[in-house]
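A lone chain, given as structure tokens: the form predicted in complex with its partner chain.
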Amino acid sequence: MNRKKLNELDPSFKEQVARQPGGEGLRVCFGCKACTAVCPIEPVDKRYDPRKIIRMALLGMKREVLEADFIWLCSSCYGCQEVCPQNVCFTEVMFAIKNLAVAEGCVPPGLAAQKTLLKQHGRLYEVTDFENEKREKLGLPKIVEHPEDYDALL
């Protein structure tokens, strides 16, 4: 990454998340703060602002945002999308800001570990016998993972 481009202003950046799927909707915030007044994070921690992170990206602060670690706790609870008088949603705002972070090499270490975990098991666990005994216990039917589905796919 080069650091230093990174350091300055990038106008593209709106461009950058609003090319992502779910993105758009950013270029048509007028800035109302009526997400910020339902998210239920801001009030935790002040930092994560749903308005301010989207000023943040339309001014091309694209560092400040993509290696900001307070991005990975928006909840994904919509409250934001359904108050929001311009359809920004905003959620899906957050996915695509969250998907460039991560093309840009900004994993949170829980995350990557999940994408293992989905490439080799396509679950979120593993299932072991010992999960299928006690299953098969209660008379409820054996779970089969498809490895080689999401090794293709992933």
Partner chain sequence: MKALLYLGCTVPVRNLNYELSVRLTARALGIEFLDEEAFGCCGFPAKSLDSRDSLLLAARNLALAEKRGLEVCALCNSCAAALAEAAHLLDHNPELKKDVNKKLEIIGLRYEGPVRVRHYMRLLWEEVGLERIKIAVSRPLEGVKLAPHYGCHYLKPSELTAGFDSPDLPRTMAELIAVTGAVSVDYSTLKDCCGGAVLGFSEPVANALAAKKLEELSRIEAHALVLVCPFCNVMYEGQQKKIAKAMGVDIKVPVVYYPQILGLALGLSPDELGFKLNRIKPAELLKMVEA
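From a predicted model like this one, the values you see are computed outputs, not experimental measurements. Numbering follows the first chain given and starts at 1. What changes on going to the form predicted on its own:
Checking 59, 51, 107, 65 against the motion between the two forms, you find the hinge between the rigid parts at 107.
Next up, the form predicted on its own in place of the form predicted in complex with its partner chain?
The next block holds one chain only.
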């Protein structure tokens, strides 16, 4: 690794993750790869390797981890927790990493779009007159949006 790359590492990153709720397990992983072996995502997308993500965090590769789109691929199946000999709940570690990513402004466009929709409509899609007409025909009440309430909640 060249000097420029070494200067980009953040040795405090592992401590930042470990201080987050659920991030404590990061420190006890010894890299056996049991989590990766049971992960339903890794066979589909090789970029998502739980052992590798923990290793990157331990090495201080903060930017590479927080800016990576693959951190958002975790299916939250908790299979990793079931097989880990060190009782690391990698799903919880991923929640901690994602929380740090959001705090640093590293949010994938799709997630940002969902937040905008929730803020505007209180759901992930807008209910238009078309939907309300269908609801009326079915005897269902009209949906009235209250964006000011959604904004306050978010």
